[in-house]
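So this first bit is one chain, no partners, the form predicted on its own, shown in structure tokens.
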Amino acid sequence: MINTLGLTKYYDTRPAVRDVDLYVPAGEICGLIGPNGAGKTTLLKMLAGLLRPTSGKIEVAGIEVGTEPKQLHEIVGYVPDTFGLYDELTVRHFMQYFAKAHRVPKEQIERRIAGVLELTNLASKYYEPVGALSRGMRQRLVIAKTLLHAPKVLLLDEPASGLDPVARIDLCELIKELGALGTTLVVSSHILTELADFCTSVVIMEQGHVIRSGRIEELVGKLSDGLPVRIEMTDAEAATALAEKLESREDLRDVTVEGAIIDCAFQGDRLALATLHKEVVLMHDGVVSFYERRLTIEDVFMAVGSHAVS
């Protein structure tokens, strides 16, 4: 669905995005992460056709960005990290205005508005002034108006920024629902745990480069050298003492200690893991918990990134 080749963008003499080759298949929910100044916003703006690249090529759904802008805007929706709304309008008038701007056929406007407001859980706010909406509702309203022309691709730049926990959960559920409907999404965010809740793939950027990309399970699989195990102890002293004993075992690799937590990779199956569990508990009476830990986006980022997300 999204394909770039050698994509580069300079601001004067400063490179913001450099030689990015990227492929996001149709139907993916792709998380875009990286440290401050990595080039995430610049990349999204170029994908949306809002910023002309210095060099390179972009195709979205087979349309070359820059050569067919009208067709591109019909299939791509972009939600920036900051947005302005017409607070004096009601939600109804706000949505009608953008439906006309998107050239939604007149006979379809009310049905289209009702559909996207239902999807974004804003149907009950139809006659409310935009200025009376909470931050989370305003964010969902921006997404709702962006969905009016039924884009195949939706680009979201830091959509959870400034939202309270409840609003973040609502946004996460909306993104998952959009993905289930077949929309291809690219979501820039600094909250890695939230990305893990809904993303099917990830792109990690640093200093304008893509340093790792792909489906999450594939990236996690490459990291995994055995079953990842976590042992939580009563205190740091107990953890250090147990870790020293575990390091001598041939069936354990990469034993690390952080505070009262021990992480390691077990070289065996789950039946053997159960035996190890019993041995560890008998070895030290300070064991609080012992479990197989599921690797996440955060583990991928920590393995390949600078560890300073924006």
The other form holds:
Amino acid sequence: MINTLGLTKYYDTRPAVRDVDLYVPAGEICGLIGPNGAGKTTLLKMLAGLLRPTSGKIEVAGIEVGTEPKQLHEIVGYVPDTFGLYDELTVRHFMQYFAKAHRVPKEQIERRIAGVLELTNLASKYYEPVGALSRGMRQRLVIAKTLLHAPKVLLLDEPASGLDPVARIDLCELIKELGALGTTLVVSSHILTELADFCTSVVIMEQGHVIRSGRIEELVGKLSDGLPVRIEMTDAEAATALAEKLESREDLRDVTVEGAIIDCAFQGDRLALATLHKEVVLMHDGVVSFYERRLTIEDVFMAVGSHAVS
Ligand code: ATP
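What would the structure be for the form predicted together with adenosine-5'-triphosphate, rather than the form predicted on its own?
Below is the whole assembly, all chains and molecules, this chain first.
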């Protein structure tokens, strides 16, 4: 759905995005993660056709960005990280204004507005002034107006920034729902945990470069040479003693100890893992827990880059 090749952007002589080759298939919810200044906004603006690259190519849904702006506009929705709203308008008038601007056919306007307000959980605010909405609601309203022309691709720049925990959960649900409806989403953040709940794929950026990208299952799968197992012991001493015994086993690799916790990669199936569990408990006193660890996007992140993102 989104393809870039050698995508580069300089502001004067300073590079902001460097030689980015990206592929985001249709239907993905792609998390774009990187510290402040990594180049996320610059990349998203180029994907939306709002910023001209210095060099490189972008294709969105088969359209070469920069050649057919009108068609691109119909396919892509972009929600910037900061936005001004017309506070004195009611939600109804605000939406009607943008429906006309998006050239939604007149007879479809009310139905379309009702649909996107329902989806963004703002239907009850129809007659309220925009200025009376909470920050979370305003964020959802901007998304609602961007959805009016039913874009196939939605680019959200730091949508969770400044939202309280409840508003973040609402936003997260909305993003998941849009993904389930078939929209391809790219959502940026400099806070990993904001993205972890809904991303199906991830692009990690640092200093203008993409340092890792792909589907989360695939990236996670590459992290461990076997089934990742965690053993929690009563204390560090017990962990070190047990780890020494585990290191000599041929079915375990990458045995590491941190405090009272042992991590290792098991070279067998889950049935054999049950046997290992029994053996470990008998091998040493002090085993508090033994489990197959589910690796996450956070493990992927920790395995690459400078870890400047929290
Ligand atoms: P943030 O999370 O802080 O928005 P970001 O990852 O979105 O960061 P960008 O905003 O794309 O990063 O910025 C990338 C680099 O380009 C930064 O060094 C920034 O200072 C610079 N930059 C961004 N916009 C401009 C501009 N209009 N003119 C000059 N330099 C710019």
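Each form is matched to the other, and the largest set of C-alpha atoms that superpose within 1.5 Å is called the rigid core. Positions refer to the first chain, counted from 1. The structure presented is a predicted model; accordingly, all values stated were derived computationally and were not measured.
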Inset, instruction - Compare the position of the CA of Y291 between the two forms after a rigid core fit and state whether the shift reaches 2 Å. - result: yes
